[in-house]
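What follows is one chain in structure tokens, specifically the form predicted alone.
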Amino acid sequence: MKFAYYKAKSLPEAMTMLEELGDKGKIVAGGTDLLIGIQHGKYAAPEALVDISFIDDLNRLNVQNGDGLAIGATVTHGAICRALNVLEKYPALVEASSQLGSPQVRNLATVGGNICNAAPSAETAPALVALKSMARIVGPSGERQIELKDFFLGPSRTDLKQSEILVGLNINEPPQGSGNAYFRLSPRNALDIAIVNVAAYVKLNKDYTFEDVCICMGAVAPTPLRATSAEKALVGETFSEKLMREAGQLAKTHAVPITDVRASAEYRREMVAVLTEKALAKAYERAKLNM
């Protein structure tokens, strides 16, 4: 496995070098993903890497009170979890985080890298989407920003053209009277990536009705996959076991998994509505220390 190696230290450079490779260079930055996709088969092997973790500008992660949250691409996952200022408004990326791979694997692998790898399974994503984070995306025509549901258009593909490098993600602040969470199921409890990942989001009104629900899930479709029909019956609605038990249930019929060695497509199916049904009543207990 040979391939050119090139240190950006801007984001014009790395643009300019990007451009320059065409479909011959490739993008890295923990490696954590890429390089063992390279070394499995998963990804051709580029003739050059350009690597963009020496860009301060993609290190950052700020929290700021009333403008959210913004992740820059080359944020790694054990930055997160150190974060105290993210657990405190946005605990399902601290969740999620916190359960990708190994310490010094989430040392090392960035936020971006997770994104841009589109797994089905990435652990980050149902969170991300949950939290309605919106993708900043810079090329040559210039920047854009999507929704990050719509950033993602199957396995191992994304809206990235060619040249194009994913920055950061904006997240909204939270608003009082909201929670979140994230649950996922693996065979093992650390080293090994989700049969079944699912986050929850939620904003009640005064009354302590729903007013807001996003339900995202992960390893059952070949995308992130909202279960827009649980989060539609939920508005409106007051917290009970059983009303969490039919969204649980609405949830499951989204979801078209495979079966695989770690688990049959039905098995995906009723873990589907276990995990929304903890997710939403995790993410609602929390919304009501909000208030």
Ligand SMILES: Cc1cc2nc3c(=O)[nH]c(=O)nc-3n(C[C@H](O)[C@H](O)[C@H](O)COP(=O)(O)OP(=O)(O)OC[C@H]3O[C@@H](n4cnc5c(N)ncnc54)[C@H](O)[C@@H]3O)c2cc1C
The other form holds:
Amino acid sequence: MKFAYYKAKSLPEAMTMLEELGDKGKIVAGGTDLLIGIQHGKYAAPEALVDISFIDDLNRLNVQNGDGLAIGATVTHGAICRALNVLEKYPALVEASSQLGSPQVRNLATVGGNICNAAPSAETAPALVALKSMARIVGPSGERQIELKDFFLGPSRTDLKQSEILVGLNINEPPQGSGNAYFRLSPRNALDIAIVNVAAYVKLNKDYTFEDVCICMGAVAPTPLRATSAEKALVGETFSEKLMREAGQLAKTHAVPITDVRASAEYRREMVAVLTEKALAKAYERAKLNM
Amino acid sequence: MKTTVCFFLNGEKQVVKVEPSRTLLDVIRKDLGLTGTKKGCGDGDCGGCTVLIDGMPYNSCLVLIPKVEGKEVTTIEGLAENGQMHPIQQAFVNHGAIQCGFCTPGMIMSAKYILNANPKPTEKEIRQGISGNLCRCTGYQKIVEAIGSLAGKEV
Ligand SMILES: Cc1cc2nc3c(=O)[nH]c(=O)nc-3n(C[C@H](O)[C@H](O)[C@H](O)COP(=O)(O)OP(=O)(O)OC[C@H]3O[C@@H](n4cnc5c(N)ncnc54)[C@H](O)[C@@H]3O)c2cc1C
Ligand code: FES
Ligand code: FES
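Okay, that is the form predicted alone; can I get the form predicted together with this ligand now?
First the chain shown before, then all remaining chains and molecules of the complex.
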């Protein structure tokens, strides 16, 4: 493993470095995916890394009452876990970040890296999609925003063009009467990626019927996947265990999982139904407490 | 091209001229000769390489050396004072929390963070705190007891 290394101090400096390096350069944040990928020959070693994790603007977690949440791309999962008290409206995100890797990995690994690495099982992807995050991207042609659900194109493939940087994620504050939750299943509780993961967001009407539902599943398709038929089936309905089970069964019909060392496709399909049911029930319980 | 990195290792200023693609673990062990920090996997999985950087636990096998510029790195060698074992080290000995000893330096660094961040951790908090450290020998119970025995004490 050998490469040149540049530490960017500001976003404009990082942009200049990346543009000069062109396809010889690669962004590194925590490096927990990238270094392992290089060491194991998953990627060719780049000629140069541009480290964006020392840019103050990207390290910030901004929570504004009423205005929502702005997560800088290099905020670590550890920082998310330690911000528990200010993230009380975003439990799905905290539940995702706190189950990633181990305490040591979380101190290095960033939210932006988790998203840009675009693993189908990425811990925070379902939570951030269910919370309707917008991705903020800066590149040679300026700044743009895209809904996070449209950011993922396939395993390790995203909408980012050469020299573009994900600068952060923006989430509108979840309204009164809403709740969100995240569940994952893994062979071990620490240091292993998810077999299946699901996040749910629900918003209730005054009569406790579902007004808006967003369900996002991970590790059951090449990209994080919305369970749109389950979402639609719930709108206007009242919570019941039977209805949650039906939603789980509908979610399952979207899943196109693979079989690998961690689990068979069949098992993943069954479990995505179970986790959807659980995530919805938990999100509903939280929404009721927030009417 | 080599780069110069200046950081503090167990309180002592170090200036190293190294390839920036090297890891903190590698530089600590090979260039600076402190072999207490262990390399089990090199992949972030085992926690044998755990060190504290500005007081927080990291897998030194995953940290590129230029990232520690200006930072305070603490390894297992930084704990004993005047030839006296650190209270966490002594607690591990007293509780039989060490068998082969390979995981011990990393375990103790995680234990230090757990107790510094939260002087009275519950058993669950201790288990979560060492969830990034694998031990093949002890079954963890004695490690958890050793750390628990220090609740409320100065570490
Ligand atoms: C032991 C271990 C356990 C792990 N466990 C889990 C787990 O349980 N769940 C899980 O989801 N992941 C896990 N991971 C994977 C990894 O830690 C996460 O995906 C992490 O969030 C990646 O962040 P990073 O900052 O380290 O990314 P990096 O490795 O720095 O970057 C990853 C990729 O994204 C690109 N990139 C990074 N930031 C940006 C940006 N802002 N803009 C554009 N491109 C960018 C890089 O070029 C690279 O291609 C684990 C890794 C290890 C080593
Ligand atoms: S050697 Fe670093 S975690 Fe195993
Ligand atoms: S004592 Fe042998 S690995 Fe823990």
